[in-house]
Partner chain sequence: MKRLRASLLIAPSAALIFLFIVLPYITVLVMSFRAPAEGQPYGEGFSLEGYTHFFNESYYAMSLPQTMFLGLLTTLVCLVLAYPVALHIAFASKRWRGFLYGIVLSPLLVGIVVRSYGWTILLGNSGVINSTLRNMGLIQKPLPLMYNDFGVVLALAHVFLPFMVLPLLSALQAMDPAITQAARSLGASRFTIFRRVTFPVSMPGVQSGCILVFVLAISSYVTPALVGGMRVKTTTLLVVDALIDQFQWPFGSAMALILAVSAGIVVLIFARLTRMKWT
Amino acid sequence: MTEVSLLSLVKSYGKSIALKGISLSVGHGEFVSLLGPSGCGKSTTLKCIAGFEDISDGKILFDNTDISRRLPEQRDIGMVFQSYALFPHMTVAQNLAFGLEMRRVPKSEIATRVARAMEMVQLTPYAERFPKALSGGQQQRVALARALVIEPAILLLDEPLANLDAKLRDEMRGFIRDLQKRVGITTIYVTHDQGEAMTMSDRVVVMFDGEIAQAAPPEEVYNHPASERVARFVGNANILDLAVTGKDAAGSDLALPGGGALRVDSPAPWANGRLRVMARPEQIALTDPGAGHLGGEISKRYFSGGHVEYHVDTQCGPLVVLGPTTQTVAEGQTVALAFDPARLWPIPDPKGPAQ
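Output the coordinates of this single chain in the form predicted in complex with the partner chain.
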């Protein structure tokens, strides 16, 4: 349970810069996910924290102590790799004991701690098996137990669920989350799966091109993305580019094509006198033509069990709407879309607020 602070972390590989000055603080016992597309620098960040990569600039602090120059074996970190990285020539029990042996823990204590760790990940019957004779999910739990048995200060996980099938992945999500809460260990979790990041984390850190785009709790990232790119990366986003007709201290009046009007809480329009607002698919309702804010025509309809996904052509471009299965709207039908003004999110202007 250690606080981790990254201060303007820079990592360059020759001319290419993988991390362009990352600053982030992870609190005691907090579960933080690094989320972003492939190549954005998630693994690099983790490797820098673990000490497998030397940082080019900046600092890494554990509980206010600069550990940037410490060797990986001196950082007291538990790490879980995407490939699990189990020692193939050691049994499950030997894999778990390795870290304790390195710490010169007495033999009898090793035995009890290994037994406890195996129980924790429900692998007691597999103690004498070699990794090859375990399923992917079991290997994954061994990797987790091996990282935790040494009771490290920090737990780092790099896409630990990427090699599992969907069902097992869901199961392991809950498992890791519960375990982390129970042990109370400060955790940094790398994933490119936004669902995973949302369900597991206390805070999600969205990264693009070696920079942090937003670091906030899952609801905040989902409902109030800091930029259009974040909005589109985290879930499905409808972005409407609307003209601002009026503005006061409390909000802005927006005009929709076709005569509709909306009012949103917004500090300022973009520099060009327009505002880009985001509406999540489930925040838009389908109504009869004439009602609602914006007219449109259903171009595609996909049934997906719990709900129905509609692709609607509108004067604001194609939008995606999630509707309940109780409502039946056919492809080609003319409809109107009703927005919930309170939930519309005006996307901040990347060039800063216009005056």
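Switch over from the form predicted in complex with the partner chain to the form predicted on its own, please.
A single chain, with no partners or molecules, comes next.
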């Protein structure tokens, strides 16, 4: 297993700066996802690690060895692409053997390692099939096996599930994560899909505009986002801008429109007498009018299988609430919203805290 360190990594294309001095460490055997919208720099970061893009400044270290100027074939990586990139004229077994042949591995060892890799991804019965005779999920497993059969130090995956349908994506998420745990290989995974990043990763690295906005375990990114932009990108986020009526070392008292009040039990980065707090949709409960913290009216209702999504018009603006399917509230109905103060999260004000 290998540790990867990015030190003040810069990548420029003429006057355009794709990576703005990012620094990141990926531990031995860790699964880290780079998450962000298109153009944020996540794929560029992966290509720089792989050696497919030259860096403009900074360093890339593998186990404290500077590999910044090495060619891709000198970096001991396995790469899985969105397009699978299988050789269409080769069988599954031949695709897996190709990388070993290029490394001049003895034929007897190639046969053993290919057989082991096919068993690992549950494709032994398909050894003599060509890629066109395989499903999308099977092709993706061939691509994974081909990356792993060379026994690389690091596995890099660039949106490998983007071309699969929703059900197959869900299945492949678990398959890739389970396989990575069994092999124990250091893995960096690029995706724009929040669900993939949250379910698969030891840590999620959220990127915007060539910079790292937050790098933390999935639960931390979801429940304690570092900024409003992270909060809104990773899942649905209700942001309430409220007046601070009292403050002490443990937290802040907040005033809700209509006379309600809340307390945030954590030191809050408030500014100008106001505080922005985040409440996830599943952290808010619908109650009878007058029973909760904030009144509202149901403007839209969507049934989503495991829950019902409500859009509620309130004096704090439109809010989204997830309710159980056993609870029936109609559009146009007056309700109240009850917040769990322990799960409210203060959002840093972009203008900075009060002085």
